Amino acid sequence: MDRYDELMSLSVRKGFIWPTADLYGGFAGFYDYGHNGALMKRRLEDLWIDYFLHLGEDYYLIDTTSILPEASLKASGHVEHFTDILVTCTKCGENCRADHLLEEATKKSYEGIPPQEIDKLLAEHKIRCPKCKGAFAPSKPFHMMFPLMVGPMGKDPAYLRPETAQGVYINFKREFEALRRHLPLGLAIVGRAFRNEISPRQGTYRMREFIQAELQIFFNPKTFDSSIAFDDVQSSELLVARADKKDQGGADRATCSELVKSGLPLFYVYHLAKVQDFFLKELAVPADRFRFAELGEGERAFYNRIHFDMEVKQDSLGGFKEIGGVHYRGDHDLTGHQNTSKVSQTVTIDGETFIPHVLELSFGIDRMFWALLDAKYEKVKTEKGERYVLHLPPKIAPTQVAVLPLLGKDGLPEKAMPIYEQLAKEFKCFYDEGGSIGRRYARMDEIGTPYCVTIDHQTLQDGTVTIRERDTAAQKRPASSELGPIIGKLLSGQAKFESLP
């Protein structure tokens, strides 16, 4: 079983994720989250919100509609430009995304290549239909938004939003006024977006309905640097693959100060450092699996002045894959909405009138979800054989603690149940008395439960219990009355398991 199939098996067996409507054969590009997946995803979203809204004093969460009027998406450029390159097999009719075919064949990126160049490259590399080996018809642009007609007569054209960002830009001026005209101002959305992908594949990596977490930071480019505590990160090393080297794999290390000297804006590098800390410290992604990959001028969207993708190496997907991006969008978005709506998006601060610039921190929640499964699911050898462990950070584990009576008799369940009920008031708990204790530990390990509490015969004598730590299988024996505070500190990171008495 290859890595992708192994992770999909875990996901289906343990209630993380599976294809939508699989009762009817599935629905390409759509996935449902099961009981463990939904909890893990929600914890991931909450962790993202808590971390990124604390990057600034005036950063807030908002929520906007998933359907937008056509005029707003004309202003953003999506109606005209939101396309990918489609090729269709002349033999079997299979539709494929052309740049993905080239990437699979050459292991290089082909973002932003025009159709004429795509056709030459497909011929040069002798790429044919992956389904029947037939030849492709000439490539053509394919529009990726889902159109809608709103109203009882269907006369109001609209689209499902292709990104959450436009909801922020449309609401910027109202929020700026409501929040007493301060910059920098951060507005975040965690919500659904929709793209009619040509060939959705690789599980949650390329979906037609997905969840984005985006923070749009509005600022004055003349003064933003002075509001940032760059001294806190200037010596931090970032894992960076510049545009001319990223196809070689891996990343180089460069300090924040060195990147600023190379020409990147100070405010931009500062946020790269904060994003890297989120992945390496909060999500505990191994450093050798993370990098920032720069997009060159021909690859990035026309409105992005600077664009680095966050990429995580995933064995199930064949290498480094994009999880999100840090985009310096300038004043493109607010200017576009001002020109189309005829409503001024200028602000006046300290006597200066200008249209704010935007720095966008954009993350795919579903992609992060899958990347964590890939990075954290491991077969561990033990003296008794092997066990499968999902090494999730405790903050995002779907079940935080399991309460397990050693046996289903001798008064142990009666002793265990009050402990479970008390812990369940504070934490997401699971109670299980079925099967051997070893099998129950194994079940908890495989869904990422960081701690198991076992009630045994000694508990009946002195009131102590066993706490077992998932990653090492080490055990400690505190009093049952101390469990709540101990587990709370372990989950929050205020205490380390090895430091417990």
The other form holds:
2 protein chains.
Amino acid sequence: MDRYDELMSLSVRKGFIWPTADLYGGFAGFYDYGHNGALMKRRLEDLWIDYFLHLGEDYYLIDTTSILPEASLKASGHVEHFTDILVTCTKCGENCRADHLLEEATKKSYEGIPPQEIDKLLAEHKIRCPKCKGAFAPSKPFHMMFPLMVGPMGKDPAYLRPETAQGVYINFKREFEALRRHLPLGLAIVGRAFRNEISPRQGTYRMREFIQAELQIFFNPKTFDSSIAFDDVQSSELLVARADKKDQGGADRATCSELVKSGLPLFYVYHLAKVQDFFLKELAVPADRFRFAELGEGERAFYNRIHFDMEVKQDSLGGFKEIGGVHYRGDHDLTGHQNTSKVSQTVTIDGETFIPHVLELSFGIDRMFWALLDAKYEKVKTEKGERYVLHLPPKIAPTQVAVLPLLGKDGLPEKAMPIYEQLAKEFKCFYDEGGSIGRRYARMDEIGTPYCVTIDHQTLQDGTVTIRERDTAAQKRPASSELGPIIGKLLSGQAKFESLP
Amino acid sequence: MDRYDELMSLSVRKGFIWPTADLYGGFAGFYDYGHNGALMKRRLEDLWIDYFLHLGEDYYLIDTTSILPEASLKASGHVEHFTDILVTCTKCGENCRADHLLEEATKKSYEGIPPQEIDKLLAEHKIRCPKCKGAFAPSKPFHMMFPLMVGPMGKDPAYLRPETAQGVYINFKREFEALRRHLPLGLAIVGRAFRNEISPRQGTYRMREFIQAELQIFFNPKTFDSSIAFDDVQSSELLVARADKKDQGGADRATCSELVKSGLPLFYVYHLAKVQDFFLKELAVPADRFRFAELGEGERAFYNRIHFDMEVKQDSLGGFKEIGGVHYRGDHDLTGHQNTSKVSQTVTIDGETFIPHVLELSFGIDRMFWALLDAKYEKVKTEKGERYVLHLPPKIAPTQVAVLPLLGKDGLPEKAMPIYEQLAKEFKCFYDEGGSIGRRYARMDEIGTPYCVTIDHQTLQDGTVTIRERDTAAQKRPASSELGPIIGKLLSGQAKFESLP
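In place of the form predicted alone, the structure of the form predicted together with another copy of the chain is requested.
Full complex below, order starting with the chain above.
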């Protein structure tokens, strides 16, 4: 079984994620979160919110609608430009994204390639239908937004949003006023976005409905650098693949100071470092599995002045894959909305009137979710054979503590239940008395539960219980009355398991 | 200014909720949450999740897609039946919901009225266009789901979900297996739903995109009652308007025991009591502002065997308004999916094979949000005049603690900042040094911040600070080093402000 199948099997068995409407033969490009997945995803979102809204003083979460009126997406350029190039097989009717076909054939990136060059390149590389080897009809642009008609006479054209960002931009002026006219101002949305992908593939990687977490930072380009605490990060090392070296597979370590010297703006490099910290420190992704990949001028969207993707190496997806991006969008979006709405988007601060610039930190929640399963699910060799462990950071594990009576008799469940009830007030707990203790530990290891508490015959005599750590399978034996504080400290990182008495 | 306008003004000024795409002249039936609203809404969702998933041992959150394939909504009956009756003015083109016109004219409920009776009734009551007094064209059914075409050739018909419930039903069998075949099994979704309402009105009350929190409880109808801890609730009093008395405006107090004696199933009454507890104890809605209203046989959906709406009295909306419902759906949904998908939805437990029944607890998050603003925003008379206070329960207040240096000089901000940074690690805090202290208190009162901490000249001398309670404006003076534990206890309800030394 390859790594992708192994993870999908774990995911379906344990209720992390599975294809939508499986009951009706599935629905390509859509996935549902099961009981463990939904909890882990909500925790991951909470962690993201907590971390990124602390990057600035005036950084806030907002929440806006999935359906947007056409005018707002005309202003952003999506109605005109949000297309992919579609090619259709003349023999079997298979639809493919032209840039993906070229990438597979040549192992180069064709993101942002001009449509008029596509047919020539497909012919040059003799690319035919991957399913039936038939010839392709001439390529054509395919619009990726889902259109809707709103109202009883269908008179209000609208779309499902293709990104959360526009919901922030059209609210900027209102929030700027309500928040008493400060810059930098950060506004974040965690929510669903929708794209009618031509060929959804690689499971959760390219979905038609997906969850984004995006922070838009509005700032004055003349003064932003001077407000940044660059000292905090200047010697941090980042793993970066620059645009000119990327196709050779090159990624180099560089300090933040070096990146600024190479010509990147100070505020931009600072945020790269903060994003890397999130992956390495908060999500505990191994340092060699996270990197930034720069998009060159031809690859990035025309409105992005600087664009580095965040990439996590995932064996299930064949290597480094994009999880999100850091986009310096300049004043493109607010200018677009100002031109279309005829409502001024300028601000006046200290006598200067200008349209704020935007730095966007954009993350795919589903992609992070999958990358964590990929990075954290491991077969561990033990004396007795092997065990499967999902080494999730405790903050995002769906269950934090399992309470397990050694046997379902001898008064052990009666002793275990009050302990469970007490712990459940404070932590996300799971009680289980079914099957051998070894099987129950194995179940908890596989869903990433950091700690198991076992009630045995000795508990009846002296009130102590065993507490077992997921990652090492090591055990300690505290009094059950001390469990709450101990587990609280372990989960928050204030105590280490090996230092427990 | 009437109550609705007063609340909408608060809401827009303070970033709670406002019309979507205001920049483009608005978008009827859609609202965005601002920086205070998004936080409060997420807290409200967390509180709901925490409370309702604790009603049973095997109760879990899942998360499913907004877009569903047509087959799943054919099975549920939505494709065929999810319509309202539309009448259009022959003169000005205004579109109206026929049942609403009849309700306004007669003050009776016409929910679920057969379409063939509509035109007769409209003529009988001489109802004409509310805008121009023109005559209506014959009524016709209007489909309320938003259709979509998925895939590059638009070959997969789909809809935006009109309720979250179907996402649970199509996942039931998978979760039942993954969760090791226990009943009762509770599966909840908190997420968006979409209805193309004919005439969205009353602000956030009838929206085209809205957020539901729904818990589906799957159970064995032969054994569910006996597993219920009815003793806990039997003497609880509920305020209930029965179907036969509702039109006379009657609502009576009855104990749970009395309701069971009147013929309602024990499990159903138990859940009414738990729902009421959520509103009265967790959200602190005054007891005389919450009631259940039964829907009679003609009013409720044909698949609901028993249906009581939850209603909260809202001055801004003219009285008691529906917030959600408790729906005994029987085996309607799983049977529908079994018939359409040809996949068995039966379970076998203790030798008995059956299709589980469903009890649905369904809540509108936006409606609860608005009802809380309505119930909690108050003008309070003081010695100096009056102040406006949003008496939110601390658990859902967007900001928990404000840290305010008395002046922006004399070293007070320098003393206040470390206190803020310390508290911000544990609580949602806000730091503010702008304007007079009275104005800053007033701002915090209006967004429902339960506690303000003020740093003054005495702090520089003896390290004490003032802590001020929102609801009473009373103040105490603890040492700043004790603030963390004190605020923690106040917020969790473990300590009372008046008992502080």
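Between two forms, the rigid core is the largest collection of C-alphas that superpose within 1.5 Å. Treat the numbers as computed from the prediction; the structure is a model and nothing was measured. Positions refer to the first chain, counted from 1.
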Answer yes if the CA of A123 moves 2 Å or more between these two forms after aligning the rigid core, and no otherwise.
-> yes
